[in-house]
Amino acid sequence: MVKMAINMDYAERRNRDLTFLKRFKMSTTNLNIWYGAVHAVKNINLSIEKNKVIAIIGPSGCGKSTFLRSLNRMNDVILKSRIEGKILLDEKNIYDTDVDVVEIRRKIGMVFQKSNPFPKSIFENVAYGLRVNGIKDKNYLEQKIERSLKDAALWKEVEDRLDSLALDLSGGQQQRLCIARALAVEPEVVLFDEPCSALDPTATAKIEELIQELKKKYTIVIVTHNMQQAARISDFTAFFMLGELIEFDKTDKIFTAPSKKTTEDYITGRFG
């Protein structure tokens, strides 16, 4: 009887674990990040659902971008940075010693605050990651580039000028080109670090519409200072303050009935 109970308990735990894995794409456990003596991110426990948009909000210097960069190990390149805790992609800790960092960054793409197209053609910008991964077949490259530009809602605007210099595109088009470049290598998660901060309202609306489409295929995490944007496009919102996760919940609840007074004060403009 005892053995049967142990087996049933194990089966229940295993079923719970499998349910978690089916629902969540990434999770952090007791995540702490330091820059030298500065404790930038403090004991973050957060689970990121598959095919959802998770917005991270909070005042400047609260750890939002540091947390975001940790999700694909971009902090590795910063001197004196140190991390403790776990970040799981599916079942694997991305900070394990046997992990291929290049592969992690392929699976978890990133779009930065300032669009950063290379001084190359539109075609070669999108092809860059594919070529780095050794893909040379011209037909395959053409198909992938067309697909990526379509996924980034840019194809119709550039299909007849793929050989043109990417730097000649408008700011909004350059940002969508950078999104296409990230999508070309078939990531599973896409991170956005304030992707609309330098864009006009029209270009911002296009990026927001695009993010809503992208979540059908990808898991999205976006850092934004624009709380209206977070309310419009995200399914869940995390509020950071002084390196700590103050509150994480469905976006509707965060913006209409937050559990913490600090969250309410922030979203109503009392500070920040």
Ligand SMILES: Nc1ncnc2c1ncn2[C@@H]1O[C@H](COP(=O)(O)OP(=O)(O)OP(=O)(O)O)[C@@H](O)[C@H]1O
Second form
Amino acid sequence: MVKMAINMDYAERRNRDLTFLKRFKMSTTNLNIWYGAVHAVKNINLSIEKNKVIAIIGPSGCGKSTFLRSLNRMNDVILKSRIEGKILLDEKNIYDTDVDVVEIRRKIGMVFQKSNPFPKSIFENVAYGLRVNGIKDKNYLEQKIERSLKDAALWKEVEDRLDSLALDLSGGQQQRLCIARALAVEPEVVLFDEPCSALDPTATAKIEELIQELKKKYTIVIVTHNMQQAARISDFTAFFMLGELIEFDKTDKIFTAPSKKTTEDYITGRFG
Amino acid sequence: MRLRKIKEFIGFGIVRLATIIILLALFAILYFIVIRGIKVVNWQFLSQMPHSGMTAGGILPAILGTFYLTMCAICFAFPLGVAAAIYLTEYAKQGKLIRIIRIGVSNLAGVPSVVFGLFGLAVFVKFFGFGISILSGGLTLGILILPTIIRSSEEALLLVPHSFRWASLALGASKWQTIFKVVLPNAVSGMLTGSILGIGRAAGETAPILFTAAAFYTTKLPCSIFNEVQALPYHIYALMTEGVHPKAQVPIAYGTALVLIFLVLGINCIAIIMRNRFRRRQKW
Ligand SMILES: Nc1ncnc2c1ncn2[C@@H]1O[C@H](COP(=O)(O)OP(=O)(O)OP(=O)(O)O)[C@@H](O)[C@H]1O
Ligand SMILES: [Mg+2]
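Taking the form predicted on its own as the starting point, write out the structure of the form predicted in complex with this ligand.
Next comes the full complex, and the chain you just saw is listed first.
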């Protein structure tokens, strides 16, 4: 009798876990990151819902970029960095030893704060991710590149000069090119690290619009310093401070009725 | 106030003087060589075999010999040096071992060139049995310029912005793909520049080929890498120290020196032009 009760309980929990897993694309458990002796990210537990935009806000140096980079294992590249805890992508811990880092990075794309196109043509920039994944078919490449550039709202501006050098584009165009490049490999999650910090309001508006469009297909995590931007584009907001996750909730709630005093102080601009 | 001006005047005077002295020395060397050498340099001098016991004729075999030796050196040292640089900057865990290797490479650059000559004699000529040949001399020169190539290749690799590597890795490229598709293409001009400077150095060295490749006098042009060869720097040395007709030999030596100097300057100019062009093109 007792045993059955336990079993039922287990089954129920298992079901709950499964629906949990279906709803969430990624989740971190007790995530800690160090750079040498600097404890940059402290014990983060956070779940990222599918097809939603999650904004990460917080004062400079609080570990936003570090956290973001850990989601696609880009921190591995940094010397002296050490990580503890789990990060699940679907049901798999991406830090397990049997996981192929390259595969993880293909599934979880990243757009950096400073746009960083390769010194190649526009076409070759977008083709790069496909080529390194072994795609050679010219027709397929062309289609895919057109699709990605359209998704990144850049196609109209560059369709007649795909062969010109990417570095000749404007800052905003370069950033959208980097987005197109990330989208071309069909990631499941796209990480943005302050993608608009070097852009003017028009270019920023374009990228914000784009992110709204992208969430239909992708799950998006975006670090931003701009509170209005977080409020405008995100469904959930995580507030970090000194490496800790202070509050994580629906964006409306965070910006209208935060449950922590520190959060309120930060979003009302009392510090930071 | 006045005192400060005077001090400044003297200070600038000294540095200006130093620069002028250096320039004067350079021009004095050039002037000296040109004046003494120009009389014998003409088309025949460049295109004919020497004859009458090297008291007449041209220096074609020496020009060709130097060309073959440097080509052999660069073919050996460039791939090896670039590979080492890739390993040192991109793959190896930066730590004590790597620091020691770097110090080792720097010290290799400071080893007197005659020591390389002895090494080449012991290893390539004797141990591998290549004999006194283009191959032995080329390999010895290759080792001589290896540190230059490694250093300049490392610098070129480190100049490639990290953001390129990150972008590539974040797109799901492996480290190997990142190095070959993004890092190397952006570093190769810098590597070539450094290597061309290395060639200039190799072309002018006497000691490393003294026991490994150089012949005082050959009657035929070299036809395989196992032949010994004449080379410009050694030719000068030989003309000045051996033979019994100094009156006829000395002018030829100066003519040879003139050819060698312009060859090396020419090679360096190519390197500088390449570097400038490369700097103008890169925009990051
Ligand atoms: N490569 C690194 N090596 C050593 N320490 C680092 C490195 N990158 C970040 N840190 C440290 O980790 C902490 C968090 O940095 P992080 O870049 O994640 O902050 P951030 O929230 O993104 O800041 P910002 O808003 O200014 O971009 C900081 O104390 C920083 O000094
Ligand atoms: Mg940051």
